[in-house]
Every structure is written in C-alpha cells, then in structure tokens.
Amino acid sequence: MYDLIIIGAGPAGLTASIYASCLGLKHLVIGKVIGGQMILAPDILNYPGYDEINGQDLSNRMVQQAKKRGGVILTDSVINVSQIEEGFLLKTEQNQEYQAKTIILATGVERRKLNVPGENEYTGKGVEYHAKWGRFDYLGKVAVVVGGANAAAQTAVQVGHSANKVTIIYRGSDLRCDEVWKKHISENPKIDELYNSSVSEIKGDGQKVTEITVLTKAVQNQTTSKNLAVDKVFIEIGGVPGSALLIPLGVTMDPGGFIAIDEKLATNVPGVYVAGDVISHRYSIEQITSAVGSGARAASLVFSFLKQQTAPTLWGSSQIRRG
C-alpha cells in the first residue's frame, strides 16, 4: 500500500514526485511516456534557470533529480482505477496492481493531430503543436497556422508580431475566435487567412519542413490543390485530456472533459487529485512551468490530507522529511 501513486510522468508528475519524496511519502510514478509531451519541444527559452533547453534534455534532469530523490517511475500505462477500503486499486497494461491512499492524476492533454503524411517525420522539425513564449527563431520565417480557435488566432497573432509571413489555415468559413483576436489578426498586415482549406500532406528535406500541399473547396464542392513553402507548421486543433480514467470514480469534469477542481486542486472524490495541464482552463495555461507549480502544490496537498497537517516549507536538506 503506497500513500502516494503518481498517474502520468510528465513535468507535473516528476515534481510530485520529488516533493512527495522531500515529504517523507512513499509513493509510486507510472507514466506510459516518460517525459510527457514535453519531449518533443525542440528548445525551450522560458523555462526558469535555462537560456535554453531542449525538451528531452529537461526531461532527462527531472527524471533523474525524482529518482535522487528516492521516487521509483515505472514505465508502463493504469488502465483502470478503482476504490477499494484503503484508498485506490490501479491495473496497468503490463497486468500489474497497485494499491494507494491517495492519487495524482497527471497524464496531461495529448494534442490532436492532422494525421497526414510527414506530420510525424516532421515533429520537431518544424511541425509543432504548441508556440513557445518568447521564440525569437520566427524571425524572417514563413509559418501556417491550423486551426481556426482562440488557440490558434493566438499563435498566429503570437507569431506575427516576428515572421515574415502567417498563413491561417482554416476548414470552416470564418475563424471562431474571440473578437479581439480578429482584430489583433485584421490589424497586421503579415497574417492572411485561407478558409475551407486543410493540409493533405507535409513535406520536407529530411531535416526540416520545406512545404505543405493545401486542399481548398472551391464553388461546387470543387477541390484545388496547391503546394505553399513554409518554415513551420503550427497545428491548433485543441487537445484530448487524459481524464478518463477517473469517469469511474464519478470525478466532476467540466464540457471539455478537463477536471474540476477547488482551489486545493482536490476533486469531488477525496484521496483524488490532479496536476499539469489535465486540469480545469482555469487553473492551467498549458506551460511546464504551469504543471511544474501544480504538480508541487498537489503533492504538498496529499500530504496534509494524509497527514491532518500542513506541509512544511521545503528549501534545503534539513527540512525534508525522514519517512
């Protein structure tokens, strides 16, 4: 029976699971992907501490301080939790069971994907699904937006201010963004839209993104097809929460299928709580340094359920528990 198990590996995960460890709690980290979708940022500029680090290299360190530390990760997927006398019974795929007093659901949002050729090739490479704060390396680009939300107006409008060129690539007749992002795109001159369009395919030189093939619907359900150089491909089509597995325990989720949550990150089901991006909008803004804060402030919080206290302050060696 463990105090603590950790469901998902990602940035929120690992920081649970070197505060759970400062905190003196036994617990357990399962991630089917170590790293979460953190691995596939090519460079990262606003991370705290770092000029600048690519995201598996981030990743990397984090595993390695949560395993100094003392937390055990486990490579493998829960498939399914249960509530049993003690707290929580979780089944992987690899056929194992483990018990634990409380949970932290970590498992973030998997970003949906075009599924077109070159799109996995080219991930990294100038394929990406989320713009990073602060990139300088749109500087003189050509770059296409997909998508037509508040998301991808804010990426276009984002990347806009420092590329040459931002194409919004849109199936429907005109983007369903908040107004003030239509005017953000309608006042620079560098963004154009092109509706009833999607992208068939992404091309490249091995390397890099060099162009995509655009379908567009023209009068009478006629398509056109052309081809469109661009340096980078931003794919804005919202993302999936790994949230289900708590539709069993009865977990209050909000339209979105995200977690509701209080201002303890707890949920309606006690022992239950979440970090990272899995979380309700109003509590997450889709960063690692977002899911890092959380996954620290949802660790502390089992402790002080587990315990009736409050957490104490960690800073330096003396202050980390013994068990």
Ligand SMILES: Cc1cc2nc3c(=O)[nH]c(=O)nc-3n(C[C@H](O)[C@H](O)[C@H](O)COP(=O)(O)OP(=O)(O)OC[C@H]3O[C@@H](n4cnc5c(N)ncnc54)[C@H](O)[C@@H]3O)c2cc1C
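Can you now output the form predicted together with the ligand? The one shown was the form predicted alone.
Below you will find a single chain and nothing else.
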C-alpha cells in the first residue's frame, strides 16, 4: 500500500514525485511516455532558469532529479482505477496491480490531429501543435493556423508578431474565440481568415513543409480546392484530456472532459488529486510551468490529506484539554 500513486510522468507527475519524496510520502510514478508532451518540444524558451532548452533534455533532468530524491518511475499504462476500503486499486496494461491511499492524475492532454496526408511526416518539420512564445521566432515565415477557438486565435496572434503572413483556416463561418483575440487579429494586417475551409493535405520537400491544399465550401455546397505555399502549419483543434480513468470514481469534469477542481486543487472525491494539463482550463494554461506548479501543489495537498486522516485523535485531545 503506497501513500500515493502518481499516474503520468510528464512535468506535472515528475514534479509531484519530487515534492512527494521531499515530504516523505511512499509513492510510485506510473507513466506511459516518460517526459510526456515535453519531449516533443524542440526548444523551450519560456521555462525559468533555462534561456533555451530542448524538451528531451528538460525531461531527462526532471527524471534524474525525481529519481535522486527517491522516486520510483515505472513505464506502464494504468487501465483501471477503482475505490477500495483503504484507498484505490490500480490495474495496468502490463497486468500489474497497485494499491494507494491517494492518487494524483497527471495524464495531460492528447492533441487532436487533422488526420490528413503529410501531417505525421512533417510533424516537427513545419507542422506544429504548439507555437513558441518568443516574439521573433517566426520572422519572415508564412504560416497557417488551423482551428477557430481561443487556442487557434491566440496562436495566430503570437505567430503574427514576427511572421510575414498568418492565415487562420477554420471550417466554421466565424471565429468562436474571445472578443479580445478577435480585436488583436483585426488589428494585425498580416493575419487573415479563410472560413468554411479545411486542410486536406500537407506537402513538403522531404525536409520541411512547402505547401498545403485547402478545400473551401462555396455557395450551394460546392467545394473549391487551392494550394497555398507555407512554411508553418499550426494545428490548434483542441485536445482530448486523459481524464477517462477517473469516470468510474465519479470525479466531476467540465464540459470539455477536463477535471473540475475547487480552489484548493482538490477534486470532489476525497484522496483524488490532479495536476497539469488535465485540469480544467480555469486553472491551467497548458504549459510546463503551470504543470510543474500544480504538480507541487497536488503533492502537498496529498501530504495534508494524509496527515488529516490521522489527526482527529490529536484534535480531539487538544480540544478536551482546552475545555
């Protein structure tokens, strides 16, 4: 019986492990992909302490630190979580069972893909699921952003600081983002929109993206097709949170399937905590810094929760003495 099992070995789970070790919690980290989404980031420019760092390097450092503090990290996938009298029973893909008094779910988000030809081949070679945050990262580039909600609009604005041209390609007939992003977009002459449109193919020269094919629905549902020369394709059509594991426990989720938490980051089920991108967007900005922050907070909440389990006797006796 562990004090805590952390499901997920991205920045949120690894930070939770570092804090759990420092707090003396007997714990285990179970992660499908060690390092999580972070290892897909070619260069991270906004993680404090590093002017610039490759995502795999940052992951290696976090893993090394978690192990040095005493964390045990297993590569496996949790397929089922159920409640038992003393806490939780976890079953994994490798047919293992583990028991813990508490759990932290840090399973992140799986990015939605367009599923069009060329997408996989050119991922990291012009096809991106996250824009960099530096003001000058896309100097001189011609980019398209696929999507029409806040993430797509924000990416267009971010990339539009430095790119020569940004086209938002959206299948709807108007952006469904906050007004503030619409304002930023309308104020930047380098950003335009292509509505009722979708990308049907991404092409390149083998090394990098050079062109995309766009289908646009015209009047009477006729579809026209055209090719656009581009350097960058940002796919911002949302993500699927890794929250399904907690459905059988009755954990409350927001309409997007992200885990709802109270102001203390606690879920509605005692002993179940969450960290990182899987948390409702009210509390997370889907960045490494926010994942790390919530991982630390979740581990310290687990510590307080476990201490409170043994506290009633102490509280009782002190109250009796005071009386």
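Owing to the predicted nature of the structure, the values given are computational and were not obtained by experimental measurement. Numbering follows the first chain given and starts at 1. Whichever C-alpha set is largest while still superposing within 1.5 Å between the two forms counts as the rigid core.
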Report task. State yes or no: after fitting on the rigid core, is the Cα displacement of Gly172 between the two forms at least 2 Å? Result -> yes
Report task. Indicate whether Lys217 shows a C-alpha shift of 2 Å or more between the two forms, with the rigid core used for the fit. Result -> yes
Report task. Please check if Met253 moves between the two forms, taking a CA shift of 2 Å or more relative to the superposed core as movement. Result -> no
